[in-house]
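Presented as structure tokens, the chain that follows is alone, the form predicted alone.
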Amino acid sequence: MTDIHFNKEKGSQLKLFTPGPVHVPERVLKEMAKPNDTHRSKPYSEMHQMVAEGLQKLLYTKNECLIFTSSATGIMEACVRNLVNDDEKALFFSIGAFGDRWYEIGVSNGKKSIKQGVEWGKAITSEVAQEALNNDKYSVVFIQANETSTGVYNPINELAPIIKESGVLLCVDATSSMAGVKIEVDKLGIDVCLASVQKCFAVPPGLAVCSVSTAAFEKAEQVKNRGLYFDLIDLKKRHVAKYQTPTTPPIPQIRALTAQLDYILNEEGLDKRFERHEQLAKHTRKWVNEINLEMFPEKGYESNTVSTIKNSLDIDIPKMVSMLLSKGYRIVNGYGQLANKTFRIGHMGEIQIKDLEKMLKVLSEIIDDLK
């Protein structure tokens, strides 16, 4: 088994097909590199805004967006303490590990929340959601637009107008499609879009963005016991009066996360972004097919930015995974329940046609041996 160690004098050496953290690019992490001002500075400031107005943008939306030092469970926790009161219930979604996390934060933290799952590997329809709805009164509904242990991509702009016909607030988790695939958050009505930058951003952990509309905002007034460091007023008040943060956030991502979001919309563009990264999905989906394996999502609800792979041919994943670590790239096994019965292949943030290609013929090579 390959045994790989902490890199003191050059970091990591591998190519990382991963569900995140993903691979960054040379350009990002000398971004990083750059001596920076305080957090409380005009220049810090002026960067706050530029990240700001780069997501509208990105999200297609006039919502004010909001930076956390936390990764996007952060995120998930702030929806659920800012916007459901003691005495209403919750709705959270759930289609993998990361709908389950939600829900057992909605759990955790005392509201009354009710979760409509559906077995993994299959989407949210419309039908399961509709009747899940009618089936009693909610305040928030929560969901994952792409599951990353499953490798399912919800579909979002179906599901979106459904669950706001019942009155009810929307908070999207994009943590793994954020900047890989489109969201329109004012025309599907969201009123929470979340994502950490580790995954399609390609910037290194330890900051997350959301969008936050008018209408939550309002409703976090309303809510008693907010918590203190993910209270959405107290971050909206920074935000707005100075394009701060309540505490000191990760500024060396910010300034990585700046450049980034200059080079998705104004170098790459954002409908050539989306199109690779369909073109990485299909790529890969036939790769599976070629080499007689299986996807495990349901056809047609298959993710762009991760593909989680059946086990069908009976593979020793560990090994595997090992013998491809020995080649410079690495893939994970499956999340969770799904551990050995999957594999999952990332293919998301700066990652090429032709760097995908020569990864999955290392791999092919591999599975051939391990048959």
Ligand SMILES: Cc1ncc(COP(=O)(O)O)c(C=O)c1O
Contents of the next structure:
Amino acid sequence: MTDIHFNKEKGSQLKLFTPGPVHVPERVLKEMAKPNDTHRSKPYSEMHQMVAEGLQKLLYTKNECLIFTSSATGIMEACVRNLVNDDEKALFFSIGAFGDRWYEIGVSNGKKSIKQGVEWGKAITSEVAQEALNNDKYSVVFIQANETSTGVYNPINELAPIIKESGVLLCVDATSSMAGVKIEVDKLGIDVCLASVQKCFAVPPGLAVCSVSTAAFEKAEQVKNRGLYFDLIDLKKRHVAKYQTPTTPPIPQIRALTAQLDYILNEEGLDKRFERHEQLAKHTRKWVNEINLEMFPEKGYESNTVSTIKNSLDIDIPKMVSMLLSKGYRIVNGYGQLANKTFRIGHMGEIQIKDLEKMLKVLSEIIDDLK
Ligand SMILES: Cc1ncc(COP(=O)(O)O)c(C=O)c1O
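Here we have the form predicted alone; I need the corresponding form predicted in complex with the named molecule.
Below, the chain from earlier opens the complete complex, with every other chain and molecule after it.
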């Protein structure tokens, strides 16, 4: 490996301010290096149970919380395959690239998929949701909590009751918000709430998790051709009977997640963690304002975990990213069609205000040089 940031002796010196994978603390990396027993052993089951129970606390739910050997997209596909019958219609609310992707997953699995989008930078409002739901009869609704491409957070606390009122199952992609933003699954009636662990959990990629309601499991029982690897019923059977997975899971990641959930719940505490993410976002927005840049999202809907910033100063973004990289920090360009028009600063996981301040100071100097 030639990249100095992966220096073998010293370890990575790079600090990631990315929307995932994010910076992983040393203590989490050390957990992954510990020796493991097999995935059919008692120690594994104990670990699996700790993750499941920790997730229930994190998500304020009594629903079963499952572990998937995949990234978040695997669970997004599992939701489509397990919950939508071929003769039913599914509604995908999309406010950006990941909403579009969920819709494409619906289409590519041959499901009758309807997309309701809005202009990028905006959120789904109660009015948009109500109107879309009035238009037709749907069985399942799919929506992002946080849209990582636009940096918009949908008002999920307002939308969930409206969506559930229409009698559908509700699947929420909380990939870039779970463990960074409070999501009260039972109160909101969310049937599946999913995420991968390489974002707000600050665990290396390779694992995804979700809560699944009884209604969603009951629905899956009636859906044909759920597939094998991501069959919710099969996953549930092993989970409930033995706190295991049907196939071999990434045990080091699960060990890291066990340690992280313990840290999140018992050391930092949920309220403090959510507050820290809110402060990180506010601090970033204040900096954006101070250096005469603009936020991409509509005011009032900005994400607490990733800031998407308009390139209103016409900066050479790849150059800015690479200059910052040479100082030991990585931020990222805009996603897909937003590349060079925006850039993104991730402030999720274990980033502290003082880390953010240091990075923003260096970034300000680089922007001064470039504009
Ligand atoms: C909102 C959202 N959904 C889904 C995904 C896909 O996640 P994964 O790469 O873990 O499959 C991402 C990744 O950035 C995301 O931000």
